[in-house]
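Presented below, as structure tokens, is a lone chain in the form predicted on its own.
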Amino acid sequence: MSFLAFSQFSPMVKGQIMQFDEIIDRSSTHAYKWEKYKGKDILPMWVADTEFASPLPIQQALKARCDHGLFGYTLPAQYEPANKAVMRWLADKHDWEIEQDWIVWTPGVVPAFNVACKAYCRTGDTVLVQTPNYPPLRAAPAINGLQRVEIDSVEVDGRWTLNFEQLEEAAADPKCKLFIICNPMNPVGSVLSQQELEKVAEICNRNNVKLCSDEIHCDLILDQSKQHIPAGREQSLRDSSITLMAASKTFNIAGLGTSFAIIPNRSLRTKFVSATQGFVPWANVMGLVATEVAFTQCDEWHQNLLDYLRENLAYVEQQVQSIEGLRLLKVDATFLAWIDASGLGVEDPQAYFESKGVGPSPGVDFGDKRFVRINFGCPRSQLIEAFTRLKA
């Protein structure tokens, strides 16, 4: 496989070429989004992992816990440096001052917001889920015996947003329990604002629907006027919100299985904990690790990302904008591009996509087939060739 030199967007880098711009061949190491088209000449631009290497501090951490070579039960509890970490980020990025006992780890936001189902619905009861939405999100309702109700995502002044109206009738059904979201918003990439999360925190309450957030893109805004709001930190959210973050997506570390919830209402972190006991395993020790140093030592590297993320979006929406039968609106945050591709005239844009050698994930998968999503957390030269490849 083949990947072309880039000839625009300049290496963003204060006299050298940043990491970012490494190729690193994963061929050998079974990484999912590589198996899928494992023997094909396509390349994997789907699931939401990047191509990144994770930042040094935590790789040269995670070789000396190796180093130690004992790997017994570490309950994350007790892990005092991970938790630490934890309340210095959110301090530090978004503003929000947390207690320790507010934290609980979990081993991924899709078990954790699996979690939320079973802790506050009954069979029968009704889950309202934006969309579209990635697919673990969307079958969680279903999973756990649940009705699932989708509130679209409609286009208002050139962005993705929530459909307010529906929102408001069904969060009103009695059977309505919960209210899982993005944000940000994956796959479409939008932030929601303070008058947007403030209309939902005021239906929610209104009707006793308890909201689970998923913001696992929230240290990923692209849009530097754009400012990420934590459910947990709004004071009207604080009892009635499970707020669910992780390390994994900004640097790179999601096969750790390490992600965390803040609950600052004690009943509903009892209840959360409970509905996690007997099949919900603990965080890995190694995740811990790497999300304590991730928090705590790659301030730098983390801005460097953005950087390098805000360039590649740009190249993104100029070469989306150059192709007839493309469409993207406005992307927040995120590394991923929502693509309207029903311009294109064709039945099947995975499959167009697919002939063209670029695997991008397919739009059905979530909760619209006209689209597609595009990784570009990948380096530029992978990038542009995914795009050379689409005009050819």
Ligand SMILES: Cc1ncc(COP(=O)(O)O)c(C=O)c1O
The other form holds:
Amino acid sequence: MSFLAFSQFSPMVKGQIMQFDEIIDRSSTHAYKWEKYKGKDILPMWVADTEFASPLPIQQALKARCDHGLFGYTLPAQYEPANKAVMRWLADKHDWEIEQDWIVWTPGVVPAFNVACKAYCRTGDTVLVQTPNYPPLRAAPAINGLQRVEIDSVEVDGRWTLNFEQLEEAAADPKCKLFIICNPMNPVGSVLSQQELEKVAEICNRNNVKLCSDEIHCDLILDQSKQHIPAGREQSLRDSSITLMAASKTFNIAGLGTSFAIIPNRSLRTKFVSATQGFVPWANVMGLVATEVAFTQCDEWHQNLLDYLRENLAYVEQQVQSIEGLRLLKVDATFLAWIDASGLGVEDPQAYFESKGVGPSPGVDFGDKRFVRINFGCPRSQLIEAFTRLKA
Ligand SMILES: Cc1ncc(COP(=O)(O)O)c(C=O)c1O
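What's the form predicted together with this ligand like, now that we've got the form predicted on its own?
Up next: the whole complex, starting with the chain shown before.
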């Protein structure tokens, strides 16, 4: 099916289509995503940044900051507009009124969950990690001298959720101190419901296990009947959780290395901040500028992005269904599709996709070699090209 044929049932306005349809050549920018297959005819659809230009107000603000010409130290806590912007965004988009001093800026979510391991565990403790999961998240316990215990994702009614029985059992081990969760889930795309989050809270609290919730994808809710619930907003988790967020995935500013943890409990916050001392740098000024603008001037762009991604997801679902041997469960959020390729009957799904000219993320890196993860945060024409190649 051609792009035009597909867009005939798209309700999108033309301006929107043009904005996200633009193919932008990143080959001269050393983009991590594009370097991997440099010189090869393989479409990079792996690492989780999108192919979309950041909103114009962000670009303009960064240019204006560059024009100033001085790039000395900026302490994030003193950069009032970025802090206020986070508070505004959380109140408006996530119904969460926070206090400014709950915000701890970090130069990325990856350092933040590693800091959580260091802050709340001692050598030999165990950390629960939902599986499959983002590779650096899976790696965090071992990096910090801790044991990783995996909590499986299970299929229930056509969607992925946690194996709560396993969670119940693993959390009861007195050595278990921390549960790192990814919500919305990367790679499986589910958003925890109120009931599911309450269950997590109940199990964690009963066993004195802290919850570190990586919510970097929380502004990418595609199923409009679903709502993201930040962990720290739950009264029962207020004093036992840290919530990690960033504007980076949504607004394509991950290269600016800026994110934040929301830690309402003072003692947990102090421990977290102490664990950063000496080796975690401050979030940088460009990231603060971009985050401020993302969370104050880009609401319409954000809505347009979600509409575009919803259409991309519909296309991916339709295409996956039409290829024998591939299977995709319900994706509530993210721009990532966790595709079960076991039905293809090939030994190495990643190699098979690459042989067809498409470069997903290998499922084995997330904990399941039968799968691949496709990043559909790209112009529709690229998506169509990818599936055309897969079907050839
Ligand atoms: C779940 C999750 N957490 C964290 C990150 C990376 O965060 P950062 O670049 O802020 O370290 C990613 C990037 O793909 C991700 O998917």
